[in-house]
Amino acid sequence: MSKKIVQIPLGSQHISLLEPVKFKFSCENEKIIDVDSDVGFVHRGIERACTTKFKYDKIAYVVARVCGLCAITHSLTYTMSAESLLEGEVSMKAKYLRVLMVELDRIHSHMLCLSHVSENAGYEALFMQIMGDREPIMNLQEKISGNRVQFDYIDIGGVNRDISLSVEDDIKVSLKELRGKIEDLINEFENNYTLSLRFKGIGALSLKEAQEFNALGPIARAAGLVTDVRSESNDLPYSEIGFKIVTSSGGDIYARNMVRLHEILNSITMCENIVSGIPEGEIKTKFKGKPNGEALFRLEAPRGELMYYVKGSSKPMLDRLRIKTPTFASIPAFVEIFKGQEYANAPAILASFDPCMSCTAK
């Protein structure tokens, strides 16, 4: 008797994937035996616009629109790429403030992912609770930058706004309260079978597979791959503020959940250390010249390595801008993880990926 293979689409309009990407599963009964992906549903032409419509010193504000979840990381990665082709030095105070915003962004992005993981496990109330606990972080980013989502905060030479003593106090209070809530959440994820423990072994990626398929960010670290651009950074003060790489060995949904939860705690620690030890100095210094030459710069976005390539020839407009986003680079790993899994677990696996197709469809 021949086996019956059923083709099942997931995305681009699906309760578990409201993003412009499509996975097509080939299923034998309830098991996924093959996967095809298509990430070409949307193309916004941002790279082209940055070389034809906007001068180099305005591009940080344009690329912040690539994604609402990691806007600050996009603008910072571009800005530091451009700064490497100009004459000037960013103050240490500006570097601290830049990292503060990047790590607050990581906190709220990871919390959004965990809320979706909870929702896919059937915990609607926990989804609402995590989203509610995320709000104070969003409020802090608005107090620091003036904006709630697209933070037009990073500029060539530094940042656009300083923080007041009252905002520093708000940051300390909010982070202290959040730490307790995240510790409670860790306890819930470690001990609740329906929410988390039943996902042990589901959607697993081995260390070897993580290396072969170029996995990035929490997906890679959950498989035991020790990779984090922050550990390599000499341009930002991560070595001074308590950064630690968080890894696990399971490579499954459970491990990815735990990596994100512990990364939130580490980001809280770094933000507290920043606020307690911000150096004196100017928030912005003037850079001279126009970008001349080529530069490649990487930062660790919430989903992994974000890379910007910039090429200029001493003109107001760049010759080339290229953006490599972590979700796009992780698609091969996504596809591999699905194979051999039960179709019923596909939504939970997908939520644990924390895909950002807004970044991918740039």
The other form holds:
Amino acid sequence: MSKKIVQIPLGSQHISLLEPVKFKFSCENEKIIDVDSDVGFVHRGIERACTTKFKYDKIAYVVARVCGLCAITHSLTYTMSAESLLEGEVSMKAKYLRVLMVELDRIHSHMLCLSHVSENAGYEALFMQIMGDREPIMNLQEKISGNRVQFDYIDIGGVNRDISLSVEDDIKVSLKELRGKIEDLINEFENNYTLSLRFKGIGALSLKEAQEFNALGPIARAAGLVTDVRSESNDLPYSEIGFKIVTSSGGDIYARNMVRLHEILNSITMCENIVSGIPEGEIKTKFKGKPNGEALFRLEAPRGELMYYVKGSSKPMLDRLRIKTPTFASIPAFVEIFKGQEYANAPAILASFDPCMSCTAK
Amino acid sequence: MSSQFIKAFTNLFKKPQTTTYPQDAIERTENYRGLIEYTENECIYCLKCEKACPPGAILFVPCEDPVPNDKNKKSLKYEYNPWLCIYCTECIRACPKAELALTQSDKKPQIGVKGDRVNSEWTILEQLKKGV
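One more: the block was the form predicted alone; return the form predicted in complex with its partner chain.
Let us now look at the entire complex, which starts with that chain.
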């Protein structure tokens, strides 16, 4: 066998990769020995537009366009960071409705990732099935907010629409059905050879590496690193609605799948608790003043910690807006995981990261 | 493993998940976001909707022959771009006479084709508004 090093690119357009990201692998025979990455293919200048074209009270609608999957998390993180610079108090009901939407979003985002993982294992039937099971959650979000993808639901002061009793009943019924389906999926991901044996030990990240390379979200939790913004801050009422941190060990694709599946179950529990006990109150309160000072805010998006930095000086336009997305922060960990793996496993490993390049390049 | 095989096989005989649009109509929810509709004679020309609109899809542009209305002192005309609108209803929340002057209907906008001059005509209106 020769020791010749071959350069193989994956992306920016690739048949097994939906996202516009480029990885350049240096391979020795079948083994990846070095990786170079490029993520800036879909840069849209959103941060600049937020400080030049839009006033501070409209930015929640602009930043929602950063990402189609976690639109609600982006607008919520911006809104909460802007609210911390203004005078006013968000009602408890609005906080519960915000968490409800964020958790529904997490459920369908994780399901999308699991479907892609099964597709990369050559399991097309399961891909179709999970995408079909995900549809009722999208419908619930449409019933709550009026839109299927870009919700435009959160605004400074609270939320834009109230929830009706019939929708609450629909949520209970759909989530009960989904819980059964997810439990079946857990059984499937644990026992089906295509999904369990195939993925055990592939794309592993150790706990030490996870700490060293700043892994976030399900990737870090699958490696045993206890990090979740939901348990680290008290800005949203997660402690009241039954949030439990889900961790695993091993850090391989199998562990990541398990973390995601159990997080879906936890999110279903939280949504059920929210729907059964939404407090009375206004959905929107008025906030006074204009943003003055600096604010840094973190929230757990489906892929990990999302961070917003807002700087204002009592003017309608912000001085600076900085968005740090989870995928961007996890790129060093991605690169580390690829090293030493076989090239044939690269698409499956990449799908298990659940990368969001639209967020990353913005 | 066998249960999943049986499930995959029975899925072959199930109805498709997708809707055959446009043969079958899409089910519209109670909260459906449709076109923003404007009633001229109820409008008090406070321009709050124009200021509130995030994408700038509502413009009150100066015109020479406005519809007779006592409140319209600056001879303005309401212009709305349904292809720019994001249907967030910020305008309706800002409107002092919401449900009379501005309402959200359950109608969909037409598909904007080149003949509608969606972009170029709107740019002219934006420039007219800025006084360029």
